[in-house]
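Here you get one chain, nothing else, as structure tokens; it is the form predicted alone.
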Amino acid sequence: MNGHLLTFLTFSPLVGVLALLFVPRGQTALIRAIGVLATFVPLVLSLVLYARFAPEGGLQFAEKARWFAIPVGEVAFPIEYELGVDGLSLPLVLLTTIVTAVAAVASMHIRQNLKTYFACFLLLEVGMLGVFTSQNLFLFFLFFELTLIPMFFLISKWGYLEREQAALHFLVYNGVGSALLLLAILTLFVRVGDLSFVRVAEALHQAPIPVLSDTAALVLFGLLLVAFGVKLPLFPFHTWMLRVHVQAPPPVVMLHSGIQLKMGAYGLLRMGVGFFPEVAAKLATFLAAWGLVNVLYGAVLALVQRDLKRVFAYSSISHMGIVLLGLAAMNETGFTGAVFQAVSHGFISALLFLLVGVIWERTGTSTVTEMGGLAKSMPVASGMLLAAAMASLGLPGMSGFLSEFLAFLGLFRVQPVLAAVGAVGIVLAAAYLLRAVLRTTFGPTPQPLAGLRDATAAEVTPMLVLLAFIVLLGVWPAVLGDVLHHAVQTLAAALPGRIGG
């Protein structure tokens, strides 16, 4: 197993899918147990992976096998099955397994077509894990596309009133992004003759002139930027995400906001900066300005929303803008902040939407103006909601503070004016989050909401797990920083002139 740990990890959820095939639809308790337990297997394997990872090493747990060949003229180009993790991908693998396991537990309120639901749920986990463990562009694209299919059905079948429209928007926008990504991959394959992350990067860095012209490199970087910008999402490619956050069931939004948005951040770092560091450095100011638009646009729009789901959706847009600001710093500090922000936001957004689901089950609404005084009847859930909001606005001692601090610190070293303007988004975050949370949990209680049942032990347990990781990253950042250091150092070393420190 040691030599194929990543294969077992990536495909282990399929064991749950196969087990579900033999369970009658009427045995809901057994179906639910299999669906939840199947997510614990990759969780345990990811913890083993983390425990065995050498922080000062590069690519580890690598697996490689000949898959098939593509004939081009008289030459057959081999396509290989390549897996591996480094300090950039390992934190996201761990984030994926933790949030997926928590979201599976939070699926207790899903009651219809439970067997199909968990089959799609586990297939989605396979795709997300594959994205972060792939070391080959072809394999990466396959897993990247695999996430679209189960997510489409999870939204369209188990969502709310406008779920079909939300699923269609999700598919159209992400389909366009995937088409652009495929075009970039095909171009790289034709020009480089390889699809391995390592060998493509080496070919582009060691001989940039014969492989790609400056114009071609700029075009390819632009394709990757838009393709992953749709997934992140960046303004103005964000509208589909708002629909998904509002219409999809909370456990599915936990996966989408907590993990899938991070696939965009990972792609930009791994391929955008990793393949084209010179182009990324030249466009650093443009990227910082774009990130600034995301931060302020999301924050201002969140400030005027009356629905908790939309508040948190626009908050995600704003916080993903901070990821782009850290990337635009083009230095080790900024890259570290970008990854910290991606991981931190994954835990925080998952907790926020878990709480939205708990509140929805009791009240039948997520509209702030229709609620109030929930702290009287739901003190535990209300306290958790306040804690999650504090983490999101960057309270010291929680993960949100350090991630934002590092991203802005990296940018301050090279773009102090843009960084100072972007810091306004942090102030606005305090305003829109506290406004929404306090109006929901304090004040007079509407008569229909009096005497609500508080969160149960089964609901509080996943909340505590997510909150524990949020606090852990806030008080012991080395648990992530040590793993991440070598990877961001390698990314920054490829930049022309080493911008900042």
Contents of the next structure:
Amino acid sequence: MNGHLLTFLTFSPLVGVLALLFVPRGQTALIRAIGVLATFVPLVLSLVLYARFAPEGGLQFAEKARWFAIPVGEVAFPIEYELGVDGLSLPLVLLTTIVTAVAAVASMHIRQNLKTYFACFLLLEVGMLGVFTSQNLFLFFLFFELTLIPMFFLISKWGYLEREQAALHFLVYNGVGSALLLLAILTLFVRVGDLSFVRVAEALHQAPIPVLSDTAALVLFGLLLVAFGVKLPLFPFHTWMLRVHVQAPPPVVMLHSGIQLKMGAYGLLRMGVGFFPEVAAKLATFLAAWGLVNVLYGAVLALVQRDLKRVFAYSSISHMGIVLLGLAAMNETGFTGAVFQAVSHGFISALLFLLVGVIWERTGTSTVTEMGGLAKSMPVASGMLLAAAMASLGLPGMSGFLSEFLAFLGLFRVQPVLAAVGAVGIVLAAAYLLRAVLRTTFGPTPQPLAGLRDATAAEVTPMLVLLAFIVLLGVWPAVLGDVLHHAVQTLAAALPGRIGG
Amino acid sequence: MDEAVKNVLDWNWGAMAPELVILGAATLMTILDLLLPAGRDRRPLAWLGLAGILVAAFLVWRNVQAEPTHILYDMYRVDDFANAFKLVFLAGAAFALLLAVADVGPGGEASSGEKAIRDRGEYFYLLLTGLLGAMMLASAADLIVLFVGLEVLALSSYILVALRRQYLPAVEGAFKYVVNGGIASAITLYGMSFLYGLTGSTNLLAVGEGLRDAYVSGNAYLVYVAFFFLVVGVAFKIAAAPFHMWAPDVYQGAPTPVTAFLAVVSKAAGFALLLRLLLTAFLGLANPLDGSPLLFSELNVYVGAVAAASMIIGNTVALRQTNVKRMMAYSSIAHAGYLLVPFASLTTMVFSQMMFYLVAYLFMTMGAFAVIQLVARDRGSEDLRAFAGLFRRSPLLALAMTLFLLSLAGLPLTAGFIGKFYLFLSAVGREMYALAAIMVLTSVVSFVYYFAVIRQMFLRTGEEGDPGVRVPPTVGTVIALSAAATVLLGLLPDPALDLLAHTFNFSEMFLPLAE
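Provide the structure of the form predicted in complex with the partner chain, given the form predicted alone shown above.
Let us now look at the entire complex, which starts with that chain.
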């Protein structure tokens, strides 16, 4: 099984889809059970994967099979089915399986068309897992695009009032991102004649005669930056993401904010920095400045939002800016910080949106000014919300602190001024999060909101799981750090003129 | 001619067996149609036609294995280029015939009312004569034969579009088609007259050689003029911008099976014409200064412009359509643009690229039109809204339609994705980045209108308690085969790619054939 563990892992949610096909539409309890259980299979497999992963081993669990070949005249360029994980992708695979399982459990408030919902949900998981496990550009792109279709349905069918608009925005923005990515991939394919991550990187770094001119490398890096910048999202490509976060149903936002944004971060690290370290290093100041814009823009706008969902959406933009800052540091510490931030934000935002869903279920609103005093009627949920906010603003002992600390530490070494300005973002984070959370949980209770039911045990369980991981990362970062170390070292080693952080 | 003139019967007419079978079947159908009493059901004629197509397909396949051959001093070539296109035509015509049977069958749109078709025998055998014209076109190695094939296809198509005589859009569409088609034929013919005038021959290979001399001996601008006229003529046929204006009206007015026939067979025939005529005649031309082939360095720019215009116009105007068949017309204009990309960025891959995409396009377009036909007859409307709630009413049909639309949009795991990926490859390889960028970005635009149909099917609710859409077995077969092929070509494209690369020897096209 070891040989095909990743294939099993990536496609295991399909078993659930198949099972769902044979269940009549009316059997909601059974459908729900299948949907949730089907996400546990990849979860268990990913834990097995983590247990068997050798931290110092580089690329592992690699699988390779001939898929098809594109004939060009007499020769044929093979396109292979290649999977594998290294220290960079393994944490994200785990993040995906955990958050998806939690989001499946949290889908309890979805009541309509449950069968189609879970089918889309599980297909989406296949796509996301595929993005992180594929080891070649073609496969990566395929899964990357594949996530669009179920996501489109999930937003547009089960979302809130303006869901269809949001879904269309999502589709078009991400479609453009994918289109640019495809251009970059094809150019690399034509120039290098190979699609495997490893071999493309080798060809770009080690060829005696450079495969690409400096300009071509710069343009390709730019294409990748925009393609993944849409996904991350970076200002000014972020507007679609606000709509999605406001309009999509909470479990879907958990997947989106928790996992899909990280596909952008992953792509930037794997391809942007992995393929074009020289260009990335040259543009480091620009990247840092861009990251800074995101951090501050997100934070300032989060400060004035009245909708809890929008506060968290802008906070995501701000936090993804920190990923870019860590990346721009161009050293080991910064990269580690960027991945930590990606994983940590995945858990935290999943928790935040889970709570938004729970609150919405009871109050029918997510507007901060319409709420208040929830702590009285819903002490557990309010406590969780406060905890999540604390994690998000970087309270020591939780994952957010460490990730931001690492990212800024990395950046301080090279860009002290920008880093110092960026740190203002952290202060602002405290302000907007506390403003939103305190306003919701304390103060006078508006009449219609009195006597609400607190979160049920079924709702609290997924919260506790997420919180556990947030704390685990905060107090025992080696869980992630050990796995990550080797991969980050490799990335940093390729940078020109630097000895890793 | 030095050698003794060969007796007509000395030629290897066996190579033409597929065409003769189709001709025979069409003739038989015509005679039977005349003999049958007026009230009799004409549908058995279609089965006769289908049998003819299957036999012809088998004979074509036998020709693929055989050596290339020619008839009447290289007027008619049976090479693998022709065989490959003939197989696409045959498959497309077979599907259209199956759809047509259901169209006039009980409950079909054309069975009664305003959209009724009374001349049902014609409905079936004109599809066959159209097919015959397309097959001749693919095999023609002589300007005259080429033009005859083109006209046989066009004339059959005009009548097919006009079959719904009481239906006003059909009359309008047919009229526009005749006028536009007539102009296109005239322009093509005019272009051909330049070729003949410059070279003194109608044989394509001889034209190719003659043009080379004409080009270097000071008639270069006439060569350009001929090229432009021929490109314009071809652009009409494949519905590429800016000569696409007829397509939406014709697609809307024609019976859906005929629309599918035009979208697939007629368009593919246009591409056969493009490759056969322009490649054979113009490939040899080279710039006298640096020796670079004109088709690679100068002429292709104009083809690229037509491709870009088609992709942009097709995909953006489709956004505004509410009639599904008009939308598909603009989508087919965009696809003509995609298909021109490998010609504009000419490499040796051009044949496999175009054939693979044409095959993918055959299945996804036929499948989509099959579903459109069923929904339109079920709801009595071709509006986008007719698709509302289809997923609830007929989930399998909705899923199949989703598959076809995703493939048309070029999303992964479908034939359309692999096909488009393959098309991009030469554009990027030849460093025509603008063309490649237009192609990927307009594809994103196309998501919007393809997903508009998907949205209707999944997100809108039709009237409650509607029964499912009835699927006649003939249409069901078309949908099932198309869906299977769309998935298969998307997941495992290797056998098809391999077949195109190794079994079909497209370069036979340029081979001077021995007596």
